[in-house]
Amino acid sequence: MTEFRNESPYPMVSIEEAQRCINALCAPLGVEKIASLYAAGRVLGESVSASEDVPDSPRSAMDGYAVRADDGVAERRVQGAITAGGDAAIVVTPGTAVRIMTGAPVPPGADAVIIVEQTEERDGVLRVHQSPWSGDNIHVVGQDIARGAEALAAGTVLGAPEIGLLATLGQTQARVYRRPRVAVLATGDEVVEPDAPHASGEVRDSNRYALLAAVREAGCDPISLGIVRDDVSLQRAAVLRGLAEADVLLTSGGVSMGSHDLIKPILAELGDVHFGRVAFKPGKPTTFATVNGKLVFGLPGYPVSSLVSFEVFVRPALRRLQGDTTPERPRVRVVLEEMIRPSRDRPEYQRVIVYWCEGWLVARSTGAQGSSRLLSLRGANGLLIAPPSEQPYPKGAELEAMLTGMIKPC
């Protein structure tokens, strides 16, 4: 016979709570190095400084002629050419000049580069049409990186610019935070897997599939760990396992008040539940707890809520594991194109898209917004974060939204 518990033995946290409980227990995973060809969206570990002057002596920014600024438009004899990674042998005196190619060395004598464009070369000798200054069109020594200068700060994701700043440096091996090992388990006796023949009642196993791809997107490693059946000895091995192979783990469903609602009583066992519910929507019974020192989040088994509480409390957990300084997804105000119902006792995290329209943000609903409609989520870019209210917000009211996708055009 089924029983239900009438009353949560979990007090209601708020979303503010839970978040910092959350933050209070995450700090970076050791570091490594890693080849600098390879780090693209990881976070640096400790700050890089500049070894040497860049560049390290003067360069032309152009391709033109070295000259003497004080011989004014006066004609200049020519007498040769330094290509980049020449050698700035040649020496420029009064009344000479010398071909130059860009980031070819500027030779002694030489305080400024006129281009090719001003100028006009007939026999070995240079016209100019138009008087430089000193220092035209030459990078000066340490223009770009000062000897001694931070080049990246420690907690830097790094891209494309920062990974060829580091080669700039000479640094092709780079200290960045370790990934996080992320397990995922789903569970329930109605779950299975999506290509198996199913009853009526069951449902094909979306949430691990969805877990694992956004924890991918979040910088981590993912680990499967399959479906497991509501009995108590299946799901406990589980999840030592996930606790043994991840740093941390994910579970997917089994977190409400039912009896076959086992992942709480077995994390309270196994270590502590930190929270057990949420005064938010959607995802109230999301989990949190630790087991010898690792991360456990119970998500709920809807799919919806599942995905809405990783972004709002999974994700940015992770990106700290990581070492990001800002973890955390952008917010801004937008514009609704229409009216909204929020929850009346808590705040909803509603699917929308977010797009630019006449110099403002707007945000379109994405539709229904069942915790079971996966639909809802597609397409979307934002979460709009509806305080709880009786009244309907109307069309043009401005509330805040969470950004999970780059904003669209109108």
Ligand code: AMP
Second form
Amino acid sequence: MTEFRNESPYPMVSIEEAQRCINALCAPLGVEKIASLYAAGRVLGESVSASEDVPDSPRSAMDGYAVRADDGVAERRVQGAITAGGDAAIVVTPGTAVRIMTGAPVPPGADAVIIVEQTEERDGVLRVHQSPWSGDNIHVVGQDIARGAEALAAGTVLGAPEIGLLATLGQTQARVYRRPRVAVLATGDEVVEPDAPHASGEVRDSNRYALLAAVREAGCDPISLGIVRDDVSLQRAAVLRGLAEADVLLTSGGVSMGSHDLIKPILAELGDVHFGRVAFKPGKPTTFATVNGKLVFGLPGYPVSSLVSFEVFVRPALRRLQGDTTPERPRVRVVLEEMIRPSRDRPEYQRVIVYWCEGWLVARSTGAQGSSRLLSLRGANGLLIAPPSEQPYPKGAELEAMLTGMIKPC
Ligand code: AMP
Ligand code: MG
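Form predicted together with the ligand, following the form predicted on its own:
And the full complex, kicking off with our chain again.
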């Protein structure tokens, strides 16, 4: 396992083949019931239908007077008032009206509400400025949600409106998909804790920190497995520990062609390596395996490669595992602000800032695109997908980009 090879035993797969292979192995984990107040960002595990009409009785949509439209502009005698939450006990007969507040039940006999601004009331007599139409300012039964209608589909990501909708239907608990537990292991003899004393030649472990943050952002529970040296038995033991504790394991480093790159052989020994090389940049040695039915991603050691590979392969898988039916980032067409140089032989995911300018989405490069330069990801809200080419893409060329954050203003 420690010899120096000059040819990878793993065939190079395309990005699409790699994604298809991962998707085929991503079934959502189980469902759990939690308080809806803590369910923001979680994915609904069941369809929710309305068991009653909302509203369940006709309500006034405005403050004003409940009237009969047929009375037209004739004066009406005001018989009393109904407030929200009150009883609609008074019957509106021809030539009468009832003062009504927003949200109050519409009394029997009334078929319209005239807003207070269009009326004058003096000595119990109501004058209206114009003739109302039947149905004016009345919120009819089932107008917001009809009984039996699906309010939320399984697979919906819950946000403020969805949690409000559940409450409207009387539900303060939600059945949501379980959050995947994702363990992250850093490998490398040179890799040290970021806050430890630092000798020349050592590399601070930025990958584990960045990946744990990315795991949390993807809606999962992160588990840190620390750093392990380039030693087969230590790495095997750490991999097994991660698989025992987590649903998914991510490793960083040790998947390239060096004599100390041990992750692929360990995964091959413990389970099935589905691919060990992908034709894309940065992150060619990205590896995907399953061990005892659990997903393992061997991410490259270079900090940018590990995070871009996470975006392209791991994040959608983690979203799928938690039931998200739209796990992919949106893709948009962008115009290049300046010329860019692509890779000659592989699609390259270049880090860009996508902004909106005069009707166009424009992509600005974050600068030098080296795989060790985390500054190329700082502030980036997009990954520009540059197909391989011998020629640069000129300023103004249109390419596709994956949006990883909010579009910026001009
Ligand atoms: P490897 O994939 O193990 O060959 O590592 C490739 C490069 O990434 C080397 O320069 C490593 O020092 C660096 N690297 C590996 N692991 C980490 C890490 N956890 N944090 C930051 N850089 C790393
Ligand atoms: Mg290494």
